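As a starting point, one isolated chain is supplied in structure tokens, in the form predicted alone.
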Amino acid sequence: MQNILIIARKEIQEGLRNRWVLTTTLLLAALALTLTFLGSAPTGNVGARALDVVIVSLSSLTVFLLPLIALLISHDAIVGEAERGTMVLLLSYPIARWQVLLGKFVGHVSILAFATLLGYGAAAVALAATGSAIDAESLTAFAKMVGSSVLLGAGFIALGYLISASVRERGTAAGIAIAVWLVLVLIYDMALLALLVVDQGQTVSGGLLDALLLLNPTDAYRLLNLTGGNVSALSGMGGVSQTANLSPSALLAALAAWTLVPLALAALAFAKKEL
């Protein structure tokens, strides 16, 4: 456990030195505050919106931005150090490869969690400072959104490690990481929508649709945060929530699986990797 914490501290220190923590936090805070205060500008009313609407806006932002940030900070975590020769030096100490991987994971997730909590928390604090009424249900939904955002980021960090452990060059890892982001964030949902339009409910049953949605962590995240209560009506996800028969616990389990399975595969790939 001590070795894991040492590696995690090293990653956090490198994140501070490379300004990843500061840059990510400021970016998330700036976008969150912009969505909070200027979200109603197109209608001619500039002002803070209700927390439910902010949740919808931030959830939509998270799906695109957080996976990209997670992949950027993780895609060269192994192959980058291998190219620089620092991984060989690190493994010369009495530390197992899985401990190195897990320590990096704890460090990177800590960076992402700090940036998300502080960045998105700024939106909630700003909204409360304006005197907007925030009820317990909205606050619970906001906390769930922040927590699941960190879990989504953790899944893409694990995918970044899997990529990094499976290739020999940083450029290759970067290209694959961008391709993974494009497929899971953009292309997958467009292909699924096209399939549903063409199928017209003849082949794709409710159970198959549930499975297809769980095969993409961003869809599990959307369903978890953009369905149920007032949020569902505001996000336009009411129809999907009625069609998909997935409970919040199943969606959380899917997000957890998207973290644990790639992380385990990355550990196996790293164990067999020649340095």
The other form holds:
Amino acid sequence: MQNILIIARKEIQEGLRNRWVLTTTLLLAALALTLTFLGSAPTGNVGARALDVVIVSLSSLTVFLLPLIALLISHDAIVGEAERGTMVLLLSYPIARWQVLLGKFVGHVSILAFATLLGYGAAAVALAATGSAIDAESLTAFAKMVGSSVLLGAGFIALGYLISASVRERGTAAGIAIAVWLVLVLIYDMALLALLVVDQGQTVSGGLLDALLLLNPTDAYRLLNLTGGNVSALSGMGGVSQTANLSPSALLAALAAWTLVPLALAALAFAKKEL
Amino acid sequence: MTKTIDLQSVTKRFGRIEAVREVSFRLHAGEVVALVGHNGAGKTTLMKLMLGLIQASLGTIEMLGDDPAAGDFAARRSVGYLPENVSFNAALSGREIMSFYARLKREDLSTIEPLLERVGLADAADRRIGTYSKGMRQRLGLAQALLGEPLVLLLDEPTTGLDPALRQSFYEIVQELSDRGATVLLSSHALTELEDRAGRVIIMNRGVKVADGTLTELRRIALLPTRIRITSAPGDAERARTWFGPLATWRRVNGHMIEIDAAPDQKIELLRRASEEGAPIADIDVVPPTLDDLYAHFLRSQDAA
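Moving from the form predicted alone to the form predicted in complex with its partner chain:
So here's everything in the complex, that chain up top.
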């Protein structure tokens, strides 16, 4: 346990030093604030509550941006250190490889959580400060959105480690990371949509659709944040959520599985890696 | 003597390539051992095997009584390692990196300052490692290897990038550690500087151990000639040549100097002849085979076999 914290601490220290933390936080805050104030322009102040609009726009942003940031931090974690030669020295110390991996995970997720919390929190604070009324229900939904955003990021960090532990060169890791991002964030949904259109409801049943949605962490995240309560009407996800029959806990479990399984596989690949 | 490292018929394959083949040796407390060989002879692979960073394909390895690859890290607290071309995260300072490694070894952070001072980095300790020169990084690498008063030190090409003065102080540190009872294994291809430092030499060639022993032992096995260089007394060049003529073949170096390659059993006879009454000699130099000569000899004899 102590070893994990020692590694996590060093990752955070490095993140602060090379300005990863600062850049990510500023980027998320800037985008969140922009979306908050520009995003409320079309809806005006009638009808939808301001924070709910922010939740919808921020979760759409998260789906694209957080996986990208997570993969950027993580794809280099193992293969990069191996290539620079720092890993050989680290592993000659009394520390197990899984502890190194878990330590990095704790460190990187902390960085991401910090940036998300501060960046998105800034949006909520700004809304409250400009006098929008925020009720408890919206606040809960907002907290849920921030929490699941971090969980989504954690999943992509774990995926990044799996890539990083499986390849021999940094360039390869970067290439695969971009491909994974493209597939999970963009192509998967387009393909799914095309499938549904072509199929016209003939063979793809509700159950199969559920499974297909859970097979992509970004879809699980979208369903979790864009379907419940007030936001579903705003997000245009209402249609899907009526067909799909997934409880929030199932979606959370899917996101958790998307973190734990890649992490376990990464630990396995790292254990077998010859340095 | 207590043994610290024990290798028994260790073979390591990477795919079809055998990086190390059937290597056995045993190192003891207090020994300073030089691991000598070309690039690709298997030196780094051997060190990684001893650290458990890679697993042997065949054979057994024992490090301070443990199997290093078994996943028990108790022994590693007493091992210091300096990898070839050591590198650190450039964003952190020397002191921060040392604190990180000290925590991993559960060493008190107060041990860092004296170590940094010892390798001459005390002034640069708070600068980013990115600003360090190669020699400074090498010294920082040495400092981290010395954390926790290790019982075993594995140093892979430790003196590359160090200037002569630092080399000197580096070998002083090595001597001190071995006096305290640590086993020091150094790999190098700068053979001449290891000559009087290493009590024992292990020569590797293409993954195979070709020789193992003290320098004296290796000289005896190799039967390499000792070079005797004789300067004749002024105007006596001709007589000096005939003086040794019957005993050995000589080589003319210049007008008043000849060289003889003396086989080990010839050596004393030649020296006796040189010190006889009336020998036409002004000066004499006796040069035993260097580690370079020995190394070349063992490589040749293995290639011939």
